[in-house]
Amino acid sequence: MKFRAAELADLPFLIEIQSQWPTLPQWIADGFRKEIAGSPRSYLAVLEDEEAILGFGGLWIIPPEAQVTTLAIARSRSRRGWGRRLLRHLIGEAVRRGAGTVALEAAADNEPALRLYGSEGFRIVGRRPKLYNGAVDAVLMELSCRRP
C-alpha cells in the first residue's frame, strides 16, 4: 500500500470510485482535473496497492487551516480501515504543509464517517441545514494538529 499524488491517468478510477456512493458530493471531470493540476494550496491523494486503486482524498491547505475537501474507498476495499489510513495520511500532509487545524464536514446520516472523524479527534464546531440533496444537515467537524 502506498499513497501518492493523483495523475490525470487516475481519473477513470476515481470517477468510478466516487459513482459508487451516491450520497458523497459528486465532483465532475473538471473538478478532479483541476485538484490533480494542483496548485500549492491543494492535494489530491491516492491510496493504492499493487493492484488498484483503493481510494482518494484532497485537502485545501491555506494555512494555519486545512480541509479535507473529498475522500472515499471503493466499495469493494471499505471497512477495512484504508479509510482511516488514507484520513491519517491527510492530517499529516495538512501539518507538513503548516496547517494547525483541519475541517472537514460530513451527512449527518453518515453514521461511519462521523464515528471515524469522531474517533481520529475531529469535534462537532457546527451544522449546516439541508446541504446535502435539500434534506441533509451536513456536520461541520474541526481537528486541532499538534506540529512535530
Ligand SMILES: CC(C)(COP(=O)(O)OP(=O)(O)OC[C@H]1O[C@@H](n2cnc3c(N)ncnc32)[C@H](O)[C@@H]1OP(=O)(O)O)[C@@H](O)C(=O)NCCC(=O)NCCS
Second form
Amino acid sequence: MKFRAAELADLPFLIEIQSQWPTLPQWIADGFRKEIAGSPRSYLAVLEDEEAILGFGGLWIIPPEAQVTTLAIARSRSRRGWGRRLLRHLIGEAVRRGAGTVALEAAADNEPALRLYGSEGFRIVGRRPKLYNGAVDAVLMELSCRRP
Ligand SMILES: CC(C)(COP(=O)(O)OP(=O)(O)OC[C@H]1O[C@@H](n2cnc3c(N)ncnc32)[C@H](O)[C@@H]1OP(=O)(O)O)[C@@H](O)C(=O)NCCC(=O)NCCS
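Now show me the form predicted in complex with the ligand; what you just gave was the form predicted alone.
Full assembly next; the chain just shown is listed first.
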C-alpha cells in the first residue's frame, strides 16, 4: 500500500471510484485534470496497493490554511481503515506544506464521513444550509494542527 500524487493515467479509475458514491459531489474529468496537473497550492493523492487504486483525496493549501477538497475510497474497499489513512496522509502533507489548520465540509447526512472527521479531531465550526441539492446542509469542520 502506498500514497502517491495522482497521474493522468489514473483518471478513469478516479472517475469510476467517485461514480460508486452518487451522493458525493461529482467532479468532471477536467476538474480532476486540473488537480492532477497540480500547482504549489494543490495536491491530489491516490492510495494504491499492488493491484488497484483504493481511493483518492485532495487538498488545497494556502498557508496557514488547507482544505480537503475531496476524499473517496472504492466502495468494495471501504470500512477497512483506508479512508482514515488517506485523511491522515492529507493532513500530514498539509502540515508539511505549512498549514496550521485543515478545513473541510461534508453533507450533514454523510454519517461515515462525519464520524471519520470527528474521530480524527475535526470540530464543527459552521453550517451552510441546504448546500447539497438544495436540501442537505453542509457541515463545516476544522482541525487545528498547531502544536501547543
Ligand atoms: C467517508 C469514507 C472516505 C470513509 O472511508 P473508509 O475507508 O470506508 O473508512 P474507514 O474504514 O477508514 O473508517 C474510518 C471511520 O469512518 C467511520 N465510518 C466509515 N464507514 C462508516 C459507515 N458505513 N457507517 C458509519 N461510520 C463509518 C467510522 O467512524 C470509522 O471508524 P471505525 O471503523 O473505527 O468505526 C468512505 O465512506 C467514502 O469514500 N465515502 C464516499 C465519499 C465521501 O462521502 N467522501 C467524503 C466527502 S466529505
